[in-house]
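Single chain ahead, by itself, as structure tokens, in the form predicted on its own.
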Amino acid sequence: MKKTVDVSLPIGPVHPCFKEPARIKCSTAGEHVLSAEIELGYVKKGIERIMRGRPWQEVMFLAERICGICSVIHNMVFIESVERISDIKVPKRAAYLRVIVNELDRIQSHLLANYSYCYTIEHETLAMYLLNLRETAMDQIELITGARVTCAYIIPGGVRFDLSKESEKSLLGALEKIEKDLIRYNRMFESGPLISLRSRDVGILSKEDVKESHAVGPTARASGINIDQRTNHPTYQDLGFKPIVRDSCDNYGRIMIRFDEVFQSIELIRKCLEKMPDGLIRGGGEVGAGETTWIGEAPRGELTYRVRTDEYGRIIDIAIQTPSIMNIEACGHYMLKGVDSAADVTATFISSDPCIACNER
């Protein structure tokens, strides 16, 4: 009988280029991948359950500590829901600075991503100033919300702190010193012969493995599928936002859209700095019982809260669904299977930017 699977090879649960446990399982045929499974359960934390029964002032601090990388979207999806449950206003200021802040955290979580994946491949020049430049945006977040990950800026009606006219210049300034030294990274990443050796037509997800995995964010959009979760988002609309989508399908294009997206983001920034209008940034309102689902756009793709509250505001049953869910299943299926090398399987997996904090809430 002819033998075809040579070796069954394990990576992790620690492994020097992943940022949290995770255990890989691939059944290789001399380097060739055949299959891969991924295995979690390293970090399980149960938050939803610890959530059940405790009033949404509880709540808000321990959904934001579901992810130490997407920290404010996870507030934001919170909030946003106990305001639709209770018929919370807005002011359009608080609006605007919710996106300002909630697209800061996207460039720190994408310019770590593409550091995670720059590392990877031993591209460490690379690497270091990604991780160097994420240090200019994670210092507005602390400008802005008093803390650099666990903010807890956004509250029912508004957010806690205003942004003065002097944060406002420092925040202008940054973005302007992100824009000018990630064009010249995007270039390195783009033209560099080691990095296209190692990342064109590695990990291919197709369009219809996506459509097949329900893969989403970036992973996605990478493989030319429009989704993006901020369309549906009325600020996001004010702002005349627009996904970006590439069809490469391979761990380059994952790399690539993601300094898109941290491009793009700048520019949200300096639409909301533009458009935001003098006023109040809390508009009160009282959390009242009451049902609802809603879906925000993290860093990694649709985040999505299910939400049932009592008249006390406490939150009776709650449900929440993270990106990286789908996006671990479409690289366990499709992306590592047949990747040529077992040094690409752990780029690979990289590329799809897996948050096990998220998984394991």
Given for the second form:
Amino acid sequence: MKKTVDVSLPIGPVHPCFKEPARIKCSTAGEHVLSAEIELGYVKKGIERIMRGRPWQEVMFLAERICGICSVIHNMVFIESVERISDIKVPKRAAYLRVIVNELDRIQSHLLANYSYCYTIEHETLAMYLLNLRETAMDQIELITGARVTCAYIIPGGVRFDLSKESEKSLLGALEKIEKDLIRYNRMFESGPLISLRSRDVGILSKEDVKESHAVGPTARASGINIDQRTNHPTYQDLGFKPIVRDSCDNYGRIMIRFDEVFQSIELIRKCLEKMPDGLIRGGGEVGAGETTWIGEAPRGELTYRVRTDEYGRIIDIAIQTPSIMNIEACGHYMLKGVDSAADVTATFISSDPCIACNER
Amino acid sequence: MFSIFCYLREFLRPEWWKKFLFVKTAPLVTPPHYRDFPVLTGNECSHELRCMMICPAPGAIEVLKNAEGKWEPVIYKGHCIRCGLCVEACPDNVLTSGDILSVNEKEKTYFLASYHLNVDDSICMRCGNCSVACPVNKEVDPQLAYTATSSSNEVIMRIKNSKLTIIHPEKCTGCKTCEEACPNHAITVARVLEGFQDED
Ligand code: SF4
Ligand code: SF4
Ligand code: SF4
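Next, report the structure of the form predicted in complex with the partner chain; the form predicted on its own has already been given.
Below is the whole assembly, all chains and molecules, this chain first.
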């Protein structure tokens, strides 16, 4: 009789098929994963500690350096919490511009997440297609804000630059291109040989597991949980935002929900451009003393900032809760459990779009 | 079978072949406010130090006297993060980087800055270093030395009754020299900043 050997299989932090500085420790029986544990803490930045005692001008730049992929939302949530503290009003045009840049950021982040998934399951053609398409979104971010990643676009009371007529035209063109190409890529993923077959029924995260593990964002929405912090945001309420939910609970669902959300973001940007009034982009107002908690929806899920400032607008205390840490919990304790082959471990991990930079803030 | 058909269709698109045979990168469009390291425009600096105060990167910008004895901002490229805030904050358009300056002029956006000084009495040991180091103090009262006990009431701060008192915080230009001169970190300069836009 063949004997099944139990082994502990470590993946990472330096591993050929897994590029992030985290370690997944799997206990396996043959190829079957019995349980998994994720070990973090290799590149801790301690950014909250650095932020304390600094004026908001510095913290604003530190905040968007927490994550190199979803920097706009960090900028937005931090500035919105400071605005809530000091009761600063934002002109309508600036509020819509914020949403436009934020949604562009979501498009590029989702495309990057799906790129890395396709890359992990070794479908490099589709991966490169998606990565190329992401550049279109990045170019638009650069055109509007002047920088690709650390754009520092949002400031208390408004935004830094207006959207010119020419930029608006190029933005609409880019959206059309993204939409047209993505329909094709979406079909490739759905119907291409073996691509989605490798993801269906792999890494199951049931609705109950989400409730236990408090997973957030697309990871939770792919398991039938209807939570999206954008529904609480005044500008998104204006736009009539409705979250997208799927219920297949597997890797396939998580990838597809990101594709769906990119289409949704394109629609949101178009609506913004339609509704955006002319006028001021900066209102003004001094940052004062107070304390607040404000939640925004990052591409990966809900992002919470708890900020306390003094009368000069300096940050006395700040606590940031990023979405990735919840999703990593869900991934380690629920999704990876019962995965059939070691090759699916990294794919499942990547499907929850883990961001080590967010975790190790 | 269907999936293989999908695949063939993907690679039989004329667009794919066109890209495959005549691949060409689109020319890079410079964004309207592309941010590079700030450079001088040639306008005269009035030594308001707003650039230094808004800069989020420690040690990135310093306003120094040049060879002709005129004030001039110096950018340290290793520290500068190219945010372009100094360009936006300068009231005299001394600096420029990419198109930020022209965009600001077109959109009439600017920053207003004021400074507040706070002294932590529990750690201040009344050495007077801050008052002596302050460039504004020195201009107002050149006699102010060592003990920082000035007879003038026009200085920003001085030691009075063996206590550091701040008399004219509104004269502060926000250069943070006092902060650097204090051995105990007892004095801190807070920058208060507002972003504004004029209506036309
Ligand atoms: S803000 Fe402008 S005028 Fe003021 S010190 Fe800096 S460069 Fe000179
Ligand atoms: S561009 Fe930004 S970081 Fe560089 S000197 Fe100016 S304010 Fe400082
Ligand atoms: S920051 Fe300090 S040294 Fe500089 S002008 Fe103000 S009080 Fe003087």
